[in-house]
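In structure tokens, the next block holds one chain alone, the form predicted alone.
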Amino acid sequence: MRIGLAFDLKADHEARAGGPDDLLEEYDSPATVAAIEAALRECGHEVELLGGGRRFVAALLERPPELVFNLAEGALTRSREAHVPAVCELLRVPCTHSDPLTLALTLDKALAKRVVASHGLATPRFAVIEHTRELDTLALGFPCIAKPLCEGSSIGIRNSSRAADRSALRREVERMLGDYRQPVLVEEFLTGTELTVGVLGSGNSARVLGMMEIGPRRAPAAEFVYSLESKRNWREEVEYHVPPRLPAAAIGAAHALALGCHRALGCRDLSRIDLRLDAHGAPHFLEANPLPGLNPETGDVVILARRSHMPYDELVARVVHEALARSGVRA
């Protein structure tokens, strides 16, 4: 079938650069786009590169494909990841991954946590900070971790983002408010194992693709932050374990939590759910990525899939299969 590939390259947004050096971290490289294009062609599909933004809208109006494979992160607003699927909905073009509501919801970490908590699923206690004066009455236990409220790809999250006391937290919040010009999520920092879980499918048919432990090579495990520094230098900073080095009961609990979060947030086709264990070994929801990065070398869900014996081409094919089955479209 004819598949249109929606994406945003870092080069497309360089005019926005000039702030912190991770401002464009979410956007894809030409190598990622080329890898997905090659995987789709390997499956026998015709592929058209649509890009993102106005270019994407113009392409869909002129010659809509039979399916859009969505990678596009959008730009400028907290609902930016919803732009492409919203256009697809408007023009009635089937699209992979989640719908605009889920993509907008999950980019706001606090809203996602509230929805998950409303389903009785565990997540660390948190607060949303818009002004540093709000830290004076913060009723959370330390250590805490600070994160920009509406970013992905560890944008803004540094090794220093774990704060042991109120003064350290204030420094991090001031930095994030100044650099990213959005509220800051502050949550209690959990000292257990960090996990990421790939989930395929939608609703009751969703199932876990695989689960990966993200372990530090240098930092003490109880203080480890999966930060921008760690991701950029992952070969030296972290080690990945599939399956995680955990008791069967903990893996089962994390498995159930990830599926519960995927379903509660309305994720479709493919998502990556980030979890962390507390000091007692119980998993908690950190955040969801319903549009996980598919860089063929460094994407977490790609590494997870590969170590679960699913090659890259098959992962891409599975996403297409899930979208077509859900949409009732025949290839």
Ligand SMILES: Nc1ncnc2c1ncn2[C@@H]1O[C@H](COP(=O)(O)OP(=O)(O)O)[C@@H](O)[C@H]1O
Second form
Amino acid sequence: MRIGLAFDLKADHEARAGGPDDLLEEYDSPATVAAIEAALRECGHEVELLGGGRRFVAALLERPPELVFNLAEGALTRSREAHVPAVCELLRVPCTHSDPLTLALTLDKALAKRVVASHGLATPRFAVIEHTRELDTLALGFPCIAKPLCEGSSIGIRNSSRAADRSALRREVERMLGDYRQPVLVEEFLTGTELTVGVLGSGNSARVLGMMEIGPRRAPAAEFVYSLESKRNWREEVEYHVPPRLPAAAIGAAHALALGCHRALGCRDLSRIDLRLDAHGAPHFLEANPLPGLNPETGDVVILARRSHMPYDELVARVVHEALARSGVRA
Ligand SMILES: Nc1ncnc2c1ncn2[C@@H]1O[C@H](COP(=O)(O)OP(=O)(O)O)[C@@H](O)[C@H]1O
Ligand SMILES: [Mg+2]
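Shown: the form predicted alone; wanted: the form predicted together with the ligand:
And the full complex, kicking off with our chain again.
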């Protein structure tokens, strides 16, 4: 089958650099594109590199592939991740991963939390801050964590984003409002084990691919932030455990919560749901990643899959299989 790869490389967006050095952190490297291309060819598919933005739109109009494999993060707006699947929807080309509504919804972390909470699923208490004066009346317990409202890949999130008191929080919020030009999500900070859960499939047939504990090598566990610093220096800062070192009841609860969130948010084919336990051991939803990074070395869902006995090529093939099955297309 002829599969088109949609992606945004860091190099495609360098003209926008000049702000904080993590502004382009979401974009892929040529190594990721090459690894997916190789995995698809290994399955016998023909692969075309379509890129993103206008180049992608032109390619789709000129010679639509039979399926788009979507990695594209888009640019500039909170709907950026919805751009490629919206074009696919418009031109009736099947596309892997979630639809435009889910991709836009989940990029806005507060909207995603509201939807999850409305399904009776646990997520930390939060506020959305547009001006620092709103912090004067903040009714959350400390410590808190601040994060840019509509980003991923720990863009903006540093070790200092965990704030023990109001003045530390104010410094973080000021930095984020200035550097990232969007509102800031402030949440109560959970001190328990952090988990990330890979989910395959859609709706009622969604199932957990694997679950991974993400813990610090150096920092005290209760203060750990999987920040930009720790993601960039993961070999030294972070240790991964599959399965997590937790009692069966906590694993069962996390399993149910991750599936509930994937379904509540309408995720399809593959997602990675980030969770953290509170001080009593109960899991809460942090955020959903409906386009989880697929770097063959560093992608969390790739590490998690590998340690759950699913090699890279099989993970990529699964995503294609899920997308084709729900679109009613035969390979
Ligand atoms: N409410 C919270 N309590 C404790 N840690 C948090 C909380 N929110 C985020 N974190 C930490 O910050 C990291 C990044 O936050 P996350 O919401 O997953 O953003 P990103 O989209 O950048 O991955 C998490 O992996 C976790 O370590
Ligand atoms: Mg995350």
